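The chain that follows stands alone, in the form predicted in complex with the partner chain, written as structure tokens.
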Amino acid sequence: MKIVEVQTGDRIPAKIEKLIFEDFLFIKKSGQFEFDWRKPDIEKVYKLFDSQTTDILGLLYIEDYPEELRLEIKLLEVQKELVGKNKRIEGIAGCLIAFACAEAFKKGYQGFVSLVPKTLLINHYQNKYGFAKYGRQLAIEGYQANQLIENYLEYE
């Protein structure tokens, strides 16, 4: 996983599994997540966190439309601490939005993720990840979105 310490340029040995309940104290605990991630049902969330401390590094709410062949993002979020231009590690929003490609590719969506974007941030979401427009949501598939596994998942 392509999960680096920007400062050395280290891989931080991380792992994705889903959200147990007893993870609510740490991230409570730790001031490090500003929305409420007791609202989604905690089987839709999964943690990218540090496999040597343990420590949640980020989270991701996924919802599954099976009858249009998509999961949807509905809510990411990363440490605090690792977001903006001080951050210590880099990669961790990549590889949650790698992570839902690989699980839209195992329901046989063809990777098909979908989120719907604040409008200032269309732009950015397609130049970084390589979304793209459908309607009014953004979405990535294919070809593209192996790309993002290779890329953030299968990094060695």
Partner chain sequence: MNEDIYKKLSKKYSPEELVEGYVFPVELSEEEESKLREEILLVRQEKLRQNSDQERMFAELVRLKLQITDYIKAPYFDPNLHFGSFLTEYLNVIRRSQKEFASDIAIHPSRLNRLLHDKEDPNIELTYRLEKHSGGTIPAILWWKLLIKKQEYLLKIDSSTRKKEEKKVKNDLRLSA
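Moving on from the form predicted in complex with the partner chain, kindly provide the form predicted on its own as a structure.
One chain, no partners, no other molecules: that is all that follows.
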């Protein structure tokens, strides 16, 4: 996975797994997440964590729409201190989005993933991750989705 320490360029070993009930204690205790992650269906929430410290760095809630052959990112959140110009770790959001794309390929959806972005993030999703506008939503699929997977999940 392409999670790197900004100052040194060193890789941080990370994994993505389903969130478990015990993780809520860390999420609440850390104070690093704004959203109340107890609200979504826990079966649809994934955590990206540092595999050495087990600290949760980011969270992803995806909804499956099999009749539309797509997954939708309902929520994506990175620890507060890891966002913005002064963040110390890079690549968390990219890995979570790439993970959603990989799941969409596994389901036979050709990597089709959509989201409804905050207005301020529309250009960011388009420029950094290759999303395209589909009405009110942004989406990625096919080649672009595969590029994200290669760039963020198959990093050497």
